[in-house]
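Just the one chain here, laid out as C-alpha cells, in the form predicted alone.
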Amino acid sequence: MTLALVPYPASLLVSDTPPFRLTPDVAISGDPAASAELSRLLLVRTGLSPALAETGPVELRIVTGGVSESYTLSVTSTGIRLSGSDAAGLFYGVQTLGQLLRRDDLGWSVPAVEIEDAPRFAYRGAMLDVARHFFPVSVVKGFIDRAAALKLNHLHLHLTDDQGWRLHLDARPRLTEMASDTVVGGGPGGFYTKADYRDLVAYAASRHVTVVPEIDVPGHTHAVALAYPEIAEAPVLSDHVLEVVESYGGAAPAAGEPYSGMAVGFSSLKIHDEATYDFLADVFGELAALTPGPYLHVGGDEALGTAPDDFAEFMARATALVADLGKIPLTWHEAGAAPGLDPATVGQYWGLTHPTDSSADAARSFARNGSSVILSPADAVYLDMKYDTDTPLGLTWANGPTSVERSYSWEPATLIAGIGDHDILGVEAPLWTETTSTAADLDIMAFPRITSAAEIAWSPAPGASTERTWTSFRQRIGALAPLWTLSGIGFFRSPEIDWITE
C-alpha cells in the first residue's frame, strides 16, 4: 500500500489489521495546541468536529528526549498515539495524521501504521518575494499555512528590491513613504507596518516557522535610491539590462524614477561612503530587533553594477554589521567569492543543478570557512519557473521550464562537488513574483512543485528509502489532490501526475 504522505517518513510500517474508525463522538486528548490543530484538520477534511477531552482514543503528547522536530505515530483499531520530541515534532505528526485520513463506504478512518520520523535537514524553507509584487498579511499567512503543512520551517521574506521597499522602519521612514508604491508592470504597491511584521512573525511561530527577512544589498537597491539618493549610484545600463528591457517591455531604469520593469543588476549603493554604512546600521538594527529568529539575509546577488573589489569590501562590512547584532548573516552564493565575510555567514546557492565552476567554488567557500550552505538550485526549486512552454505564468531563464519531475529529481549531497550532508544547512524553494500578483497565482506556481522541495529537505536520501523515487512521489502527491482542494489550494494539475478526485 502506498500512502499519500509527503514528505515521506523516515520509517513507516503498515499493518494489515483494521484501521482506526473516526466517529462523530471521537475525542482528542493531550497537548492543547496540537489537539486544536488536529481538530481543525479533521473539520476541513471530514466535516467532523471532535471533542477535546482529558482522555480519549486519540492521544497527543510531547515526550522529550528525541531528535528535535521528530515524532512517532502509532495507529491501531482502538486508538491513535502520537508523541513528539517537542511542540514542532508533535505539530508535524499531526500533519502526517491529516494526510493519512481515508474515506470508504463505512466512513472516515486512519490505516493501522507505525511511523518514526525526523527531518534530514534542520533548515527547510520557502521564500516569498513581496518586493516585485506586494502581498497583504492575509495572503502571507496563507502561504505560511501551506508551507508548514509540508513540514517546512523557515519563511524567507524578500522584503526589498528595485521595484519596492516593503517594511516601515522608524529610523528610515522615507523608505516606505517614497519607495513602496511600485510593482512589476505597474499597479499598487504597499508595505508592512511594524505591527504587521510582528503579526506575521508571531503567526509563523505558531506554525513552527521562523521568518528570515531579507534586505537585498548592495544591488537590487533602486528603491533605496528613491528615498535616499545620496547613498546610491546612478543606474548602470549594461547591454544585458537593455536586452531585458527590450524583451519584457517597460522603460529603462532611470535615477529618481520608480522602476516597474524586470531587469536586474543595474543598481548599487555607494561602497566608499560612510553614510551607506550608517544606513545599513539603522536598517539592520531595527530589523534585528523586530526579528526573534537567528537569521538576517543581506542579499549580495547580481551586484553587476558594483566592481568586484568594492563588492568584497561591502559584503565584509555588511555581514559584520549583522553578526555584531547577534544574528547569523545569510547571503546569496555570489558573496562566497568575496574574502573577509563574517565567518558565520551562511551561503544560499541559487545556481543550476549542473553548477558552473565559479558558482560551485563560491558555494564551497562557505563550507571551507566552517559555515554551511542552503541549496536553492534555480532549475529545480525556483517555483516561479514555467511548468512547460504553455504555462501562462512564470519565466524560463533557469534552463527552460521546470517540470514537476525535474523539481524532484536532484540530490543535495551530490549537487556541488565538495559539499556533503554535513555542509548543508538545508533546502529552500524560492517563489519570485515578477509574473505572480495574487494568492491564486502563488498557489498555482507553488503546488505541486513545493512538495518536491519539502520531501527533499525532510525525507531520507533516495538510497535510504525505497519510496524516495519519482514513481512513488507522483502517486503520493496525486492522492493529495482532495486534501488540497478542501484546503482551498488551487494547484496546477500537471499532466505528469495521475490526480485522484476523491
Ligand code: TNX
Contents of the next structure:
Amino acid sequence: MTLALVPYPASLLVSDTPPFRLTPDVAISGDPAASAELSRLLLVRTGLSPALAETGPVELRIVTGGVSESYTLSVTSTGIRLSGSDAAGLFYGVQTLGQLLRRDDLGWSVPAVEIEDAPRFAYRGAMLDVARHFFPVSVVKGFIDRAAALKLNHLHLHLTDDQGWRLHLDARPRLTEMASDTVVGGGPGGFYTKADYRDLVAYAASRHVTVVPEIDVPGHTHAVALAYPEIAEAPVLSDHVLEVVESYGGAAPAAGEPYSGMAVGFSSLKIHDEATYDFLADVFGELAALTPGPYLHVGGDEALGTAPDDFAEFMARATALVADLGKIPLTWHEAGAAPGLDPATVGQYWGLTHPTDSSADAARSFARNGSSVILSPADAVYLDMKYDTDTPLGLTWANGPTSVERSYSWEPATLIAGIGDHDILGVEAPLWTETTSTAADLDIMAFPRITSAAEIAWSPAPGASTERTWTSFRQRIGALAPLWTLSGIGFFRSPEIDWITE
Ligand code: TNX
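Since we've got the form predicted alone here, give me the form predicted together with the named molecule too.
Every component of the complex follows; first up is the chain already shown.
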C-alpha cells in the first residue's frame, strides 16, 4: 500500500497491525501550538474536535537534538507519538498526520506506521508576484498556509516590478503614492502598509515560513521611474519589447505613464548617478529593518537595457549594500555573470532544465564564489506556465506548456553540470501573475504542480527512495484531492491524475 504522503518521507515503515482509531472523545496532549494545528486539521478533515488534555493517546512533543526541521512519528492501535526536533519539525509531523487520516466503515483512523523524516534541502520556497497583480493580505496568508502544509519554508514576495510598487516605505513615500495603483491589464492595484507587511511576516513565521522580500533592480523599475524620474532611464523600446507589445496587446511603455502591459527588459535605473545608490540605501535599509529573515532579494534579471559593465558595477554595489545591512543578498542568475558581486550572494537559477551555456555559467559562478544556488528551472517549476494548450490562464514561453509530469521529472543534483547537492541551497517554485488576478487563479495554477517542487525540495533523491517515481507521485497526489477540497484549495483537475473522490 502506498500512503498518500506528499512530500514523501525520508523513511516510512507501514505495519499490517490495526490502525489507531479516532473516537469523538480522543484527546491530544503536549506542545500547545502543534496541538492547536492538529485540532484544526482534524476538524477540517474529519469534523471531529478533539479535547486538549494533559495526557492522552496522542502526544506531540519537541525533543531537541535531531536534525533541524525533522520529526519522528510512531502510530500503533493504542496511540500516536510525534516528536519534532524543533517547532518546525513538529509542525511538519502534524501535516504528515493530516495526510494519513482515512475513513472506513468503522470511522476515521490513522494507519500503523513508523516514520523518520527530515528535509533534503534547507531552502524550500514558493514565490508570489504581487507586482503584476496585487493580492490582499488575506490571499497571501492563504498562499502561506498552502505552502507550509507541503513543508515549504520560504515565501519569496516579488514586491516591485514595472507595473507597480507594493510596499509603503516611509523614506520613499512617493513609491506607493505614485506607482501602486495599476496592474497588468489596467485594473486597480494596491500596496501593503508596513503594518500589513509585519502582519504577513509574523503570520508566515507562525507557519514556519520565512519571508524573502524582493526589490527588483536595476531593470523592472518602470514604477520607480513614475515616483522618482530623476534616477531612471527612459524606456528602451527594443525589437523584443515591441514584439511582446504586439502579441499581448496594450500600449508600449512610455516615460511618465503607468505601465499595464507584459513586456519586460525596457526599464533601468541610472547606473552612474549617486542618487540611485542613495535610493537603494533608503529602500534596502528600511526593508532590512522590517524583515527578520536572513535574505534580501535584489532581482537583477532581464536588465536588457543595461550594458554588461554597467550591470556589473550596479550589482556589485547593490549586493554590497545588502551585505552591509547584515542580510544575505539573493539575485536571479544573470547577476552571476557580473564580477564583483558580494561573495555571499546566493543565485536563483531560472533557466531551463536543459540549460544554455550562459545561464549554466552564470549559475556556476555563485558556487565558485563559495556561495550557493536556489533552483527554479522555468520549464519545470514556473507555476505560471499553462498545463496544456487548452489551459485558459498562463504563459508558454518556457518550452511550451508544463504538464504535472514535467513539473515532477527533474533532479536538482544533475540539473546543471558542476552544481551538486552541496552547492544547492534549495528549490523554489515561482508564481508570476501576469495572467492571474484572484485567489482561485493562484490555486488552479499552483495545484498540483507546487507539490512536485515541494517533494523535490524535501524528499530523498529518486535513487534513495522507491516511491520517488512519477507513478507513485501521481497516485499519491490523486489521493489528496479530498483533503485539498476540504481545505478550500481549488486545484486543477489535470487529466494526468486519477483524482480520488469521497
Ligand atoms: C520571466 S523569471 C521573468 C518575469 C516574468 C516571467 C513570466 C524572471 C527572473 N523574470 O519577469 O514574470 O518570466 O513567466
